[in-house]
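Below you'll find only one chain, the form predicted alone, shown as C-alpha cells.
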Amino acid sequence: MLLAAEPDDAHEEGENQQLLITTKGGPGLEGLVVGSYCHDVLIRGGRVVGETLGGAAAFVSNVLDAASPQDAALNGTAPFVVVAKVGHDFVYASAPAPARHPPLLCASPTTSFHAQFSETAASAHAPDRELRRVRACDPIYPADLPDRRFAYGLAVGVAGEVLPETLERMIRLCRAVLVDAQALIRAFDGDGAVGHVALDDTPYARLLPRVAFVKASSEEAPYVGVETTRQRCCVIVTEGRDGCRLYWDGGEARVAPFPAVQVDPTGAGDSFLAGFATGLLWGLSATDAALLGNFFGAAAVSQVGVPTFHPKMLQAVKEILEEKTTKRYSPCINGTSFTFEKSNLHNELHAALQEAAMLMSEQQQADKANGNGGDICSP
C-alpha cells in the first residue's frame, strides 16, 4: 500500500533524501508534531481535583522524547518539531513538569478542557468522563508549520486546531501523515461540549487516502466508519482495556493490551499513537507496533496528566527494542510503504514488553503506599 505524500515541486526526490538522521544505532527520522497545549482541570463530585498540563501535543512529546531512537548529534534528544500555539496566560512553560517544546504564543487565551469524573467505575468502552471546552486558542494555520520536508507527522489536535488546509500542508510537508481521529470529527456545541461528527461529511475526507494511518477510540469508530476509511488508509481502533485492532484494505489484526491502574484516562489515546509511531521508527511492522501502543497507553493511564515513565522501565524497553529490530528489522520507517501483518516474534515482543509493564506496576504499587496513586489526585 502506497502512503507517500504528494510532491510540491520537482526537488522533492532530493529533499527528502535529506530527512534522514544519523543516530546512535542507525538513521533516524525526523518528525512533525501538530496539536495543542491545554489547561486541564479535573472535576470529580462538583470539586476540582487536579490541574495539569493537558492537550495531545504534551502527550505525544512525551513518548516520542521518552522512547524513540536517539540522535547523538542532537544530544540524545529525539529528532521531531511540536508546533503548538498557547497564550500568554500558559502556566507550564516552566512548572515542575513543563512542556518541552516551546509553543507558539498568540493574544488569544490557551486552550483549557473541564473533564468531569463520574463517581462510578467505568465499563472497558463507556466514556468515564464528560468533556467541555471552556476556552480555545487559535487554529494551526499551514504558515504556522516549518517551511521544511520531514519524514513522518502526527496531526493530533483536540479543539479543532488542525484545520483542513492544515492537514494538507502536512501532507505536503511528511512522507507518512499519523492522524487522531479527534482532530477530524469533534465538534463542540455552545456551552463546549464535546461531540463527532461523521467523518465523511467533513472537509478532512478527501485528504485520507494521502494519509497512512487514522486512529480512532471506540466511542469514535462509529463516525470515522471504519469499513469505508480502512478501503483509503489503516484504521486503528483503540479499545481500552482490550487493546486495539488495526483494519487495512485487504486484512485486520487484534494487538493485546497491557493492565493497568486507571487514574485518569486522558491522554490514553495521544500517548498509544505516539507509542505506535516510535514502534514504526525502530522498524517495527505496524501491527507489531501497536503493542508499543497499547504499552504506552496503558502507562498514561496510571498518573494524572502527563505521565512521568520510570526509568528502569523506559531502559528495559529500549532494551527490547535494540535487541528485536537490530536482529530482525529494518532500523527505520519507509515512509512510502508499510507491513501491517504481524511478524513471527509479535507474541515474544509482547512477552518481552509484559516484563517491562511489570516495572510500571510496581512503581504504581509504591505510588499507592504512598498515597499518590488510586485516584484523580492533584498534581
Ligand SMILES: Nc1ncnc2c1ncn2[C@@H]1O[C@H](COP(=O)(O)OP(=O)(O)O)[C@@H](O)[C@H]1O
Given for the second form:
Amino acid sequence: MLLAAEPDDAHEEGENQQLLITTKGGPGLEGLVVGSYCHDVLIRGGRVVGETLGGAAAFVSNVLDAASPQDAALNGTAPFVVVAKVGHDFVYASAPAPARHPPLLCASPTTSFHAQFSETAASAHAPDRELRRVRACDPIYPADLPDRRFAYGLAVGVAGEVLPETLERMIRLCRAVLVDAQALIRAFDGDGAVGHVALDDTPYARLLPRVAFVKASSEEAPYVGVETTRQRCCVIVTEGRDGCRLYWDGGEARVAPFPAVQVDPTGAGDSFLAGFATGLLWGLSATDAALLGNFFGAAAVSQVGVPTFHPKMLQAVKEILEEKTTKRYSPCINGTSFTFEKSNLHNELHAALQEAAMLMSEQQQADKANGNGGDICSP
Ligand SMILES: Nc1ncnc2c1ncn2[C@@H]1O[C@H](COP(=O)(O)OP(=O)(O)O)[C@@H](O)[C@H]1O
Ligand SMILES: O=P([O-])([O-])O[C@@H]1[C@@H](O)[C@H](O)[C@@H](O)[C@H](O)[C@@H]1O
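Provide the structure of the form predicted together with the named molecule, given the form predicted alone shown above.
Below is the entire complex, every chain and molecule, led by the chain shown above.
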C-alpha cells in the first residue's frame, strides 16, 4: 500500500521530498504528537479511587520517550514535539511527560474526565468504564502546530480537541499520520457522557485516504467501519487482553497479547498506539510493530495512571530491538510504502518480548509487596 499521507500540491511535494532526503535512515525522524493532557478522576462504586494525569498525549509521550529510537544529537532523547493544551488549573505540570513536553496554557480549564468503573470484573471486550467529560479545554487549531515538517504525526485527541482542519494540517506537515479513532468519533451529550458517531458521518472521513493507520478499540470499531476504512488506510482494532488485529486492503493479521495483571485499564489504547509507532520507527513491519503495541498496552494496564517503566525492563526491550531490527530506523515511516505482513522474526520477537514482560510482572509484585501498587479494578 502506498503511503497515504502524500502531499496534495506541488509546493507541499517539494517540501516533503526535502524531508525524505534530510531524515533518511536515522536521526532527525522528528514526530508530532497532537492531543491535550487532562485530569482523570477514577471512580468505583461512587467512590473516588484515583486522581491521575491523563490524556492520550501523556501516555503516548511516556512510551515514545522510553522506547523510540533516540537521537545522539539530542542527548539521547527521542525527537518529538507535543502540542497539548491545558488551563491554569493543570496540576501535573511537573509530572515527567508534561515537564519534558510542556503544554500550551489557555484561559479555559484543563480537560477533565470522570471514569466510572464497573463493580464487576470486565470481560475482554465489554466496556469496563463509562467516561464523562466534565471540563473541556480549548481545541487545538492548525495555527497551534509548528510550521515545519515532521517524519510522523500522532493525532491523539480525547475530547474532540483535534479539529478536522488540525488533522488536515498534520497530514500536510507529516509524512505518515497515525490516528486514534477516539480523536475522531467521540460525541458528548449534555452531561458530557462519551458516546460515538459513525466515522463516515464526520468531516474526518474524507481525510482517511491520506492517513496511514487508524487505531480503534473493539468498542469503537463498529463506528469506524472496518471493512470500508481498510480500503483507505490500515485499521488496527485493539481487543483488550486478547491483543489486536490489523486489517489492510488485501490482508489481515492477529497479534498475540502479553500477560498482565490489570489494575487500571486507562491509557492502554494510547500506550498501544505509541508502542506501535515505536515499532515502525525501529523499522518493523506493521504486524511486527503491533507486538510492541501489545507490549506497552499490557504495561499500561499493570499500573494506575501513566506507568513508570522499570529501567531493567526498558533496557531489555531496547536490546531486543537493537538485535532483532534492521537498525535502519523507520524505513517504513520514512519511505513511500509500508510493509504490513508478519516478518519471519515475528515469533522470535514475541518470545523475546515475553521475557521482558516477565520483568514487568516482577516489578508489579515488588510494588505490591512494598504497598506501592494501586489497583482500581478489584473491589
Ligand atoms: N488485561 C490486559 N492484558 C494484557 N494486555 C492488555 C490488557 N488490556 C489491554 N491490553 C493491551 O492494550 C491494548 C489496548 O487495550 P484496549 O482495552 O483494547 O484499548 P482501550 O484502552 O482503547 O479500550 C490491547 O490491544 C492489548 O495489547
Ligand atoms: O484508556 P485509553 O482509551 O487509552 O485513553 C484514555 C482516554 O480514553 C480518556 O478519555 C482519558 O481521560 C484517559 O486519560 C486516556 O487517555
